[in-house]
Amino acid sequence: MKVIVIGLGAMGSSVSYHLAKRGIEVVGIDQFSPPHAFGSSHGDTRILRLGYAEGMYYVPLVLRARELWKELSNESGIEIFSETGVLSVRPNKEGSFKNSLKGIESFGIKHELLSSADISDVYGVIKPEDDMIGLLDKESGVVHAERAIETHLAKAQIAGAKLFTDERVLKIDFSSTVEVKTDKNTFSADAVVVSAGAWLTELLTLPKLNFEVERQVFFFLDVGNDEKFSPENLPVVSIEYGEPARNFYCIQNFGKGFKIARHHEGKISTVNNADREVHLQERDDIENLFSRFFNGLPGNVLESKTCLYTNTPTRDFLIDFHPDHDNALILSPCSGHGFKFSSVIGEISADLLEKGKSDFNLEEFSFEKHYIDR
């Protein structure tokens, strides 16, 4: 069997690795040189949380993803997953953590509920509002994004995958086989995996589906040498506040600064017209958030970048074969929360292509769930 993988970011690098290590012939293609800063897979770190309010059906997947990240770390000798815990903070209302706790308690995930005073006492740098509570997800942590992609791609090549970067796909033709024409080559295979994120609809015609590309901005703030912001002393922090609810997240200082970004609320755009500049008002906004909810230095911006979310209307993933082409597996959009799952989605994809099925329930990620006229 031969498979072409288009897009070698979080999903494509993992798929290439899992296919190649099973002895399947892999050709991977990316229009850039991953890891790169043009899509959804850059930014040094990503959150892996086990308490998944988005749906119980995600929990088995994220538990397996965590196992695979740890395996990849052990096999490579590179720290790809850091188990630091994830602390979610939000207003204390009836049912505040109901959906998260459902999965946590059902699967026996270690956790702790904290009052506002507890949060301040235990983590002196966090300033929760008086009416807030916290849920500490103790077995969660951080995936190191670029390391993950580099390691998956390197191990895929060792297993025999042939990777072509800085090569743009121009056309995909389907018949009994798949033919992919790029600006440099023409490749043929038995199947194709399209994991191109925001470029998906430029490569395939999907008339009954509605995706949106959302511009996001993330920042690394200067916290000096304050050890209280280190991964040894602080979990990942996610804060919900205001009415209507707004969300932002923070990742500890792993050496580049304290990462902070809003989750969603970004401008809807297209992949080719997204504003790649970070504006002064966005810097001011994030510095004000830091001052409002954290103690420490002023938190001036050291670095900032944009990235892209590709969202479905339900904010669920798309993992399914093309409705008209059963030799084309589509991975993504992932709606801004997919990176942590990429290790297991690579494994799932290899199962779907090799065996025709997965041990996981993928019903919520099907084309049928995302049809506009369903």
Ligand SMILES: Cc1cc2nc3c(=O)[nH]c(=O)nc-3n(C[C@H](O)[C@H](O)[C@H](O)COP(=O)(O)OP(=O)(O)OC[C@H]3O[C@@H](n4cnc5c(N)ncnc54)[C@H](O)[C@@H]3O)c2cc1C
Second form
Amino acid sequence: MKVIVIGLGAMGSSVSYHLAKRGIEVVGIDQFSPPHAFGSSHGDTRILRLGYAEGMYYVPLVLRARELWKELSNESGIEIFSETGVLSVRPNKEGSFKNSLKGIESFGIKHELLSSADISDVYGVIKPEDDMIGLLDKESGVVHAERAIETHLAKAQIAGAKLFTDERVLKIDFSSTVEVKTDKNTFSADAVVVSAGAWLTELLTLPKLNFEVERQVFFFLDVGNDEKFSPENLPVVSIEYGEPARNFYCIQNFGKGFKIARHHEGKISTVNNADREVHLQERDDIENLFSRFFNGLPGNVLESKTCLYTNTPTRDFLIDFHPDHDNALILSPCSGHGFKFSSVIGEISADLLEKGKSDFNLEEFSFEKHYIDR
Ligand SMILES: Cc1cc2nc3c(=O)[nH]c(=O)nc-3n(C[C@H](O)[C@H](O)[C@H](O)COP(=O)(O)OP(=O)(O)OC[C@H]3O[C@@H](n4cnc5c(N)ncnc54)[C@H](O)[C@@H]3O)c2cc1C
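Please move on to the form predicted in complex with the named molecule, as the form predicted on its own is already shown.
Below is the whole assembly, all chains and molecules, this chain first.
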């Protein structure tokens, strides 16, 4: 069997690795040289949380994803997953963590509920409001995103995958086989995986879907050598506040600074028209958030970049064969929370292509679930 993988970001790099590891012939193509800063997968780190309020059906997937990240770390000798814990903080209302706790308790995931006073006692740097509570998800942590992509791609190549970077796919022709035309070559194969991130709808016409590309901004703040911001002393922190609720998250200083960003609230755009500049007002906003919820002054901005979410209306992923072409597997696992799953999505994709089925329930990720006129 031969498979072409279009897009070698978080998803495509993992798919290429899992296919090649099984002895399947892989041709991987990307218009840039991943990891790069134009799509959805840059910025060094991503949160892996096991508490999944979005739906219980995510929990078996994220548990397997974490296992695979650990395996990849062990096999490669590179730290790809760091188990630092994830602390979610939000106003203490009835049922505040009801949905997350449902999954956490059903799957026996280690956790602790913390009052506002506990949070400030244990982590001196966090300044929660008095009416807030926290859920510490102890077995969660951080995936080192760019390292993960590099490692998947390197291991895919070792296993025999042929990767073509700085090569843009222009057209996909479907018949009993698949023909992919790029700006340099024409490739044919038995099947294609389209993991093109925010470019998905530029490549394929998917009339009944309504995906949006949302611009996001993230910052790395200078916290010097302050050990209180290190992964040894601080979990990932995500904070929900205000009415209507707003969210931001922070990732510890792994050497590049303290990462801080809002989740959603970004401008809806297209992949080609997204504003790639970070503005002063966005920087002020982040510095204000830091001052409101953390002790100390926000340090200089060491790095700031834009990044793209590709959102489905339900914010669930799309993992399914094209409705008209059963030799085309379409992956759009973003909506701002896909990276952590990319390890298991690689494995699932290999199962779907090799065996025609997966051990996981993928019902919520089908085309059918995403149709506008459903
Ligand atoms: C700021 C930010 C923070 C995030 N935080 C988290 C988090 O904490 N936890 C989490 O789990 N998820 C998080 N996410 C979401 C996660 O990063 C994405 O779900 C994931 O990176 C999507 O990967 P992808 O492979 O689908 O897309 P991408 O990485 O963008 O890959 C798509 C690839 O396709 C290539 N391509 C497109 N069109 C063509 C073409 N015509 N020819 C050749 N190549 C093509 C592109 O060049 C690109 O390399 C975050 C996202 C952002 C933006």
